[in-house]
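Next up: a single chain in structure tokens, the form predicted on its own.
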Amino acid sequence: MQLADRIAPLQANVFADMDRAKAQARAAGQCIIDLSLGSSDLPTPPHVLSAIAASLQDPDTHGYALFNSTQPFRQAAAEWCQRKFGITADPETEVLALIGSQEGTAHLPLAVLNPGDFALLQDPGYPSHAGGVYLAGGQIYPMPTQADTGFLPVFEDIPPAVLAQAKMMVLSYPHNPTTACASLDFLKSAVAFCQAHGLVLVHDFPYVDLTFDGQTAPSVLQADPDKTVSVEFFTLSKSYNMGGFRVGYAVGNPTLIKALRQIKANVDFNQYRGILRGAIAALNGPQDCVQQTVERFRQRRDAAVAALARIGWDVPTPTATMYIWAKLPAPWATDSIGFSTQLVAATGIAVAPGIGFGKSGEGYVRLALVHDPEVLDQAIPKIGNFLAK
């Protein structure tokens, strides 16, 4: 059987390799403490669950959910953006419900790219951004996103020949995996660059609320209030711990929203309307649950940074996200997957190898703060013992 060429770039997957390594370690008797996946362990707020539960008894929610049935959710999303950022968005033409923001970032390239067109992606960056480009037949130009530039890409370094074939740029701040934040001035420079070169600007924004120590995360639509080139993707997975419910939305340029809606119409309907009712309760309801989530992750961040310092591994203190981006010590500085697979085999502690996020991620590992401090205080000394050996 011969499969399509477009899936060839998707064959190599470091995270699938790590999943096998975890399974092998578990089979060998290790108790796994998984710091490799950014899936929140915190519960969905009770008022959100109540809204979903009440929907189960309503037969009006049991059928297909087409675009018009998502109007109350789109309205709630538009109102949330207005409260949060002062952004005005038309729920009919500038907001689209998604089955998680990853669905949007993976499908949008199908609407923007012709085969051979370039997409400008951060390196390191979130892996599904590349997957969507490959499925659309596009080419990827990796924009180095490294410590010496504050984990911000340098647009002037993009070759003119690449720009001539480029159709879109994808950014994401606060950034996974590096935890970096971007200023509104940087986002304005990105908008101006994309306007000058005829590029669509995509901003993936899952960590909008997960900021610490007074840090705030600006919206790209604050930099592009007329939505001339921009579309932004939001999710309820992180702020409201709703990852398993798969609910997100896009806000932005109406031409891009319409095009993404056309792709969706040929690929899927929307999620169960009860989930959308839960999402409305999350966006419109009390927001103290968000601050409680942020505080839990801040406590975990502080515990992990302190524990790593005690084993002699000094890392920068993140001001956002639910991760630590740790530069590997010698002799592992060029073998993040070797470090990660051997660590889980020897200790049961699983981390994500930096190379899985792109070539520029080599030499780092990402630790997801998905356990409370007492578990981190148990796991990190085991990493220290591994390094000592």
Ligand SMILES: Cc1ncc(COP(=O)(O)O)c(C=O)c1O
Second form
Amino acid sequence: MQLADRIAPLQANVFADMDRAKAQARAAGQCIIDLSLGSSDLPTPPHVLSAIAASLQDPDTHGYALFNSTQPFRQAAAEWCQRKFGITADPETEVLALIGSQEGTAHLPLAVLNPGDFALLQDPGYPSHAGGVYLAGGQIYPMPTQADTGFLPVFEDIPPAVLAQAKMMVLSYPHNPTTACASLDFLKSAVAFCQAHGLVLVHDFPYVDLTFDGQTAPSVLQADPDKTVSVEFFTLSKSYNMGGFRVGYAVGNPTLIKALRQIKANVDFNQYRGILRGAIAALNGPQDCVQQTVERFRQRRDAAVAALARIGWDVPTPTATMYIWAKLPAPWATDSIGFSTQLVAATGIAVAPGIGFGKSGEGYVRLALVHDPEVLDQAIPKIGNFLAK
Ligand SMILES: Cc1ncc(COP(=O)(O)O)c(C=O)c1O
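Let's see the other form, the form predicted together with the named molecule, since the form predicted on its own is already up.
So here's everything in the complex, that chain up top.
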């Protein structure tokens, strides 16, 4: 069977290689401690689950959730943005419900790019940002996002020929996988750059709440209050541990919101209304559950950084996200896949190879803090033994 050419770039996925390596290690009798996936192990708050459970018994939730039924959700999202950032967004024209931010960020390029247009993406970055560009027939210009520049891309380094053909830039801070944060001034410089070059600015913002030690995570809409070029993607997956429920939203420039809605209208009928009700309960309800989640990840971060130091692997202490971005020791500096596959085979501990997030991620691995300190304290010495061999 002859499939479309656009499938080809989607097939190179090192995470599929890691899945195979985990399955082989499991089959060989290893007990797997999986630190490779950024899927929270923490439970969804009870009041959110109650709202969803009550919805199941309500036949009003059983039909298609077209735009009218997303109105209370869009309203709750707009009010949340107002409370959190002082951003005013019109729920009718500037907010759109999503089936997770991955869905939204992957569909947006269909609304923005013509075939051959460039999208400027962070390298390393989140894989579906690239996937969406490939699906739209666009080209990717990887903006190196590395330690020497504080994990911030340098806009001046983008070649003029690429800029002439570029239509969008995607940023995401706090950043997965590097854990870096961006200041409001940096976001303002990104807005000015995109305005000057006629680019759409996409900000993927799943870790908006997952910051520690007084670190703040500004919104791109604070940097672009008139929403001239920007659209921001939010999710309930991280702050409320709702990854499996698939719910998020976009807020931003009304032309972009309308265009994304037009794309989605051909693809989906929105999330189940009961889950939207759960999301409303999350956004409008008490926020101490978010603080508890942040505290759990802070404790795990401290445990992981300390345990890594004990095995002689010094990593910076992240001030945001649910990850550790660890530079590999010299023998593995150009082989994050080899390190990750051999580590899981030898110890059962799975980490994500940095190159899976882009070429500039080579030489690093990402540890997701999806286990409590007791498990991390058990896992990390095994990494030490592996390195010692
Ligand atoms: C940068 C980034 N964007 C999007 C997602 C996926 O979010 P959602 O569950 O809303 O699709 C993740 C999840 O890890 C992420 O790190």
